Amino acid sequence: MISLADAQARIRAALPPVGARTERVELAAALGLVLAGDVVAAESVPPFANTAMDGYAVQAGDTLTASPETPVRLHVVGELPAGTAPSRSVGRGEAIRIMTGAPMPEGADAVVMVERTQRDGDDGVLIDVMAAVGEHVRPAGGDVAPGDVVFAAGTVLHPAHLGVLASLDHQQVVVCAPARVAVLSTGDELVAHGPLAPGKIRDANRPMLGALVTEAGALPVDFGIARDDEALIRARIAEAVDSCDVLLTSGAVSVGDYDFVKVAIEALVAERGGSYEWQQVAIKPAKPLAFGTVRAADGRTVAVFGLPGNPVSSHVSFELFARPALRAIGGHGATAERPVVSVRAAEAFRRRPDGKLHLDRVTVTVGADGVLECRRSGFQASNVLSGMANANGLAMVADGDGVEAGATLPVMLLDTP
């Protein structure tokens, strides 16, 4: 067996180059994607000086003596709502009623918020506070100036990024193309849906893995179910390699007589070029893992993951090996892997020494004292998917006898980007 860290390092070293494919997408479709190049501003944000408050645009020098006891009276010469260009300037002793976001009129250098004013007749306003130059004024280019690198290549686009890009009239952006991921289940025992004949079970892995691929920011392509036939599995894998960037299979990667996935990958690597390893990783669940890279017909390097067939093992294997790869291919360098944090055990996590890292499915919550704590989310057998469904973390219980309640242990959080 090899360690988890060793297996992950081997996969990282064999992956296709990050950002190998880029594409231009509409801004509305860019959420969660990664910029493939710097975005440089061609204009200012905001494009003009404007007021941050409802109030009065004034010359600050006219308010030097203003106080609640002795307010200053200014002559109101107009009103300026947002979206309207100023039609006149502000002179000495004058003020213009102005609404939030409206352009600052020429001559005015400050805004007095309306709460510090009182109208005095039809054409006057009393101001009871001294205004400072620039007060409540948003300068042109105060957020972004022409020539600024607004966002650097590698930035993951969140909603606020899209707002900034829209303010600069970037209706399209060039991003690292999300990986196209073929998802293939294998096994004579599997059916997609409907009544079950004797010996048959419904395929849970393919819908689950497709959803995990989507959650990882990649694009799943459903390759259905392949029965346990070496030639058929090899043909389906070849088809997936030629049309996608990554292939995920589930089942047929252990040491059984009908475990043809690893045989098929080996044969394709020998025929087309690439690399292949069948690994026994020192973890429980998800010990068996087939991983390789296969040359596609167009010369691309395609990563192939043969995940275990038991659904919990398949899910855990995806989280540990395939998900970081998909994120890395899509440009998510710093956020390719889930965060691992120290969490207090709310119950004892006992186990027997077996040379493996145990990955217990857990529910992480905030304890009464504000500290993160975890407990097992259900039965831990590798075929019990309901426990996985109730989990939001994987507790990493090191080889040995486990930990007692109250001790801390590392937990990989599953409900984070």
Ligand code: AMP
Given for the second form:
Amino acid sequence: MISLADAQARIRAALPPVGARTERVELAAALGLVLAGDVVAAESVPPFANTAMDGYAVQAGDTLTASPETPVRLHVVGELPAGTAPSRSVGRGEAIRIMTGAPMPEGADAVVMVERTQRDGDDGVLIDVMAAVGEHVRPAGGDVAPGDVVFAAGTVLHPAHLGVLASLDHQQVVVCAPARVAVLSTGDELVAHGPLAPGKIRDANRPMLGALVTEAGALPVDFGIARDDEALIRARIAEAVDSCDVLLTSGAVSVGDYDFVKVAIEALVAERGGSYEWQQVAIKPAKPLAFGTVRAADGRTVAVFGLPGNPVSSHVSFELFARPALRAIGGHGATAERPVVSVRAAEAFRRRPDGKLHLDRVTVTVGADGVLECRRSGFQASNVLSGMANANGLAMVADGDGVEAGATLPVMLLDTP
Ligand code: AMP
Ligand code: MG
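Let's compare: the form predicted alone is above, so bring in the form predicted in complex with the named molecule.
Below: every chain and molecule of the assembly, starting with the one above.
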């Protein structure tokens, strides 16, 4: 058996370079994708000096003596709503009524907020506070200046990034192409839907893995169900390798008589080139790991994960091995991995020593004192998917006798607590 960290390191070492394939996408389609290159500003944001407040644009020097007891009267010479270009300047003793976001008129060097003013007749305003030069003025380029590297390559695009890019008129953006991920189920017992003949079950892994791929920010491609037939499985794997960046199969990777996925990957690697390994990883669940890289017809390196058939094992194996890989292919560096955080055990996590790291499905919540705590999310057998469905974390219970309630243990967060 090899350790979890070893298994993950071997996979990382065999993958193609992070974010090797790039593409140009519309801004609206860029959420969650990773910038392929630096974005350099050609313009200023904001494009002109403007007011941060509704009020009056003034010359600060006119307000030196202003106070609530001795307000200063200025002559109002115009009005500037947002979106309007100034048509005249502010001279000594003058003010222009101005709304948030409107450009600063020539001559004015400060804004007095409307709350510190009072209209005085048709053409006057009383100012009751001294304004400092630059007060309530947002300078041109105060957010972004031309030549600035606004966002560096590798930035994961969140909604605010898209807003900044739009303000710079970047309608499209060059990103690392999200991995295209083929999802193939194997097994003579599987049907997609409908009534079950004796001995048959419905395919739970394909919809689950497809959704996990989507959640990871990649693009699932449905390769259906393959019967337990070596030639058929091999043909489907070859087809997936030639059209996708990653292939996830489930089932047929243990030591049963019909476990053809291993043989098929191995044969394809021998024929096309690449690497292949079948490992026993010191974890429970998801011990068997079949992983290969296969040379596609066009020369690309495609990662193939033979995930275990039991749905919980399949899910856990995806989280530990496949998800970081397909995110790295999509350009994620530090954000390829799920966060592992310290969480308080709300109940005892007992176990027996067996040389393995146990990954218990847990529900993580915020305790009354604000500290994260976890408890098991139901029955823990590797075929009981409902326990996984209610989990938002994987508690990593080290080899030994487990931990008592109140102790702290590392938990990989799968969702927000
Ligand atoms: P295998 O490794 O192919 O022998 O599969 C191990 C267990 O997982 C068996 O009980 C299979 O019936 C089950 N299994 C395999 N694939 C799926 C699937 N796609 N959906 C639900 N159960 C599956
Ligand atoms: Mg099978």
